[in-house]
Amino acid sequence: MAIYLDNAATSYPKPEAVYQAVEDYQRNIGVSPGRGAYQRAIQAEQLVFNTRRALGQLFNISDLSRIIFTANVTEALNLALKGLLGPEDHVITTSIEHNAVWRPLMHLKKERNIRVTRLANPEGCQLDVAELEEVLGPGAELVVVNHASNVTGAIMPLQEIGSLCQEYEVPLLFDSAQTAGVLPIDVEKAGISLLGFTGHKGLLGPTGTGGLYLAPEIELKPLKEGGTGSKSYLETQPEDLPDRYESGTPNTMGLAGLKAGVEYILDRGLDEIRARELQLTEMLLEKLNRLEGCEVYGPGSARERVAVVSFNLASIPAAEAAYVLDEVYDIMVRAGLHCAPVIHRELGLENRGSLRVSPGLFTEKEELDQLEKALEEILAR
């Protein structure tokens, strides 16, 4: 029987009632929200105001109509980074960035002349606030840190990092896509400026889905402008909330089945989750460090990490042992640099790349155990 380990990339399975959202949605709604007053219009639309309002629970956002629904987290960071910044400006990030972040900065690099201050994570471990306050200052317009490393899985000090930002008033960008639905996120009691969350991760909805929490003080520039459904008279963009950033037909199947992923997660607990988590975790290290010839990056400890684990075998190449374990031992895992290049620079793996195993909610601790025999049997060839 098939084994998935890849659930930092799209958690897999679903809730059970994750698919039923989905199929009700196509077979009994099946039309675009906000687009006719008929009543399964209005349907839709209140569908899409209650992934909303559960996003809101979860989160700790009052303002509904500032959480904007994206494509994706990628989609989600595109419009916070490209809308805020103007030329020259300053930002202040991490070397455990996702590309999703990086290409991003990069582009604006050289299309506007921004100033990028890279703090350095040589081991892959939390980042030292101490370092970011060094650098911190009122000539910096944004801070952008993602709260968990998808390489090492390390845990960023979001309460420590908020708090700092709030302190100079500098907007903080936080990127969840690893901690939503895992890791408790306030967005008030943190501080945070802007959020960035995908639905096809933590959040055990379809891919498709994600979006961006907007605090009161912020305002970007839209990233597309289109059809919203109000106010089709202008012929300019309508500036009322969400729909100023949410141009075009909404994936309503995908946000069907996000609600149901995050609920799904309101009711288990987010506490039960998380405990879950590092039961995986703490197993799966376990196991690693039992293996002569692996080593493991990122914290020793499962506690201060997701559970996110990169690793290489002796001389074996990441890629190449990801082979054997689908191909021979039905077991899927990642393989390569993970869309994070500059940490795995720092690590000193640019040219190797990392094998990646990431347990999920619904991983099964005999499917560890499997894993472990496969390692084992790789590294004994």
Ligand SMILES: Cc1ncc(COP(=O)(O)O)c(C=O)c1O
Given for the second form:
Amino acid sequence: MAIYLDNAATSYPKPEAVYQAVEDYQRNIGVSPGRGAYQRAIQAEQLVFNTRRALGQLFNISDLSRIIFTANVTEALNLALKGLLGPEDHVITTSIEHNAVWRPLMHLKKERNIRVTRLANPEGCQLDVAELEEVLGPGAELVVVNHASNVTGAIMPLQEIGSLCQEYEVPLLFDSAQTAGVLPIDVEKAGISLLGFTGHKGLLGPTGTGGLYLAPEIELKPLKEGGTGSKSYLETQPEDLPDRYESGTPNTMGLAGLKAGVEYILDRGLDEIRARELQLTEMLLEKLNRLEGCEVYGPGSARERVAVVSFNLASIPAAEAAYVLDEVYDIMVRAGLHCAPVIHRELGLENRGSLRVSPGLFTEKEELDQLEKALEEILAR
Amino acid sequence: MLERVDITYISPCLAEPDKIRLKARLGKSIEEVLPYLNAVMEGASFNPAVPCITIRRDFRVLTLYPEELTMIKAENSTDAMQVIEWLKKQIRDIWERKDEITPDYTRSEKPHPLMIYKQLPGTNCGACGETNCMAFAFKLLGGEQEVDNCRPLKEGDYLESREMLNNLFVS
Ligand SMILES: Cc1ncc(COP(=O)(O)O)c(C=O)c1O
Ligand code: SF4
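Form predicted in complex with this ligand, following the form predicted alone:
Once more the chain from above appears, this time first in line as the rest of the complex follows.
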């Protein structure tokens, strides 16, 4: 049996209800939401709304019209950064950002001459909140923080960062790609101004889903204009949310699945999900630390990470190890820079990359045992 | 209490085309809740003869019947669905506390003439026999006119407004 350990890229398998919801929509509703005056179109629209409602419950968002659906968190982050930042603006960010943040920032550096201050994440771990306060002092237009590294798994202190941003009145854009559906995120309590989320990882939905929450005080330029199915007599983009940012036919099939994924999470509860993840992560760390020649990056304790562990096996190239794992053992893991070149550079791994193992909610302990055995054999070759 | 609300119809508001109006069917009758809503909700306008109650959520206006509701002036469909969620919660909360609430079965005070005026076509055409719409609004309040005497309201596409006025003045 194939063993899938790349849940940080996309979660697999999904809860049964997710497959059913997608099929049910495709077969029994199937029409475009809001684009027709018939019952079915209203049903499709209601389904999309119910997805917002489930997400609102998960993230404690009271105004559901401020949840904008996008194709993934990459689009959400692009919308946030490009819609918010103006010429010469100052942005504070971290060293664990994904290219979904880093590349738009580099683009805006060229295009709008923005200034980017990057905080250090020593050893791929937590940033220093005192350092954040120091750079917030002189002022900034935006703070962008990845909740947890998709390389080292290190979790950032959401509450402390949020409180500081509120104190200095700088909006906080939070990338929850690796944490939504696993760690509690309460936008109001944490003081998050913009929350990017992706549907296909911890939220257990299909690919092609994600979104951005905008706090009431946040005003953005849309990334695209087009048909919204509403106010069609207007030649210009409508101003009301979420329509202002949701041009084009939405991924209703995906959103039907996302709704089922989020409802599954609400039903099981974040505590139980996180406990399961912790168990697997602890077990994985223990196994890797036992292996001679295995170098693990990031926090030593599972409590400081999400279920993402990157490492290298002696001097064996990561890509080669991943190839053997797949070819010989039918175990799927990721090798390379994982779209996060900055943190790899900080770890001195820019030329090497790393092997990444990320168990998911449905990973069995026996599967980690098999991984351990395979890694032992590869090291002994 | 009210778990299911199925929207059956959505279209632009006639008076304000950048807002929407809708109709929805309720999963079960809320007739017995209406007097409790009347007792609790500020600015509610109750007519036991229909029966129906008109309530407001900021700029949106909802009319609840035992097995149906209408809403006008919602921002868009997301907004309207959010208002329906709000309404469900209001009804749930009120029904939970129903033993502490004294239901109010009385017909609400007459509304403000401006409120009436806003529902009229505003063309001052005189077809009702009055010099203008404002005069018609005052006469309606005084019981000296009938809603259906405003011909444009009856013949034009003013369904919601007409319904709302009828709800207020039916006895
Ligand atoms: C931290 C982080 N941000 C952003 C992304 C991009 O996610 P998506 O491809 O769904 O846009 C990922 C995952 O690939 C990630 O781990
Ligand atoms: S008939 Fe209607 S529109 Fe015409 S003046 Fe009377 S109230 Fe106004």
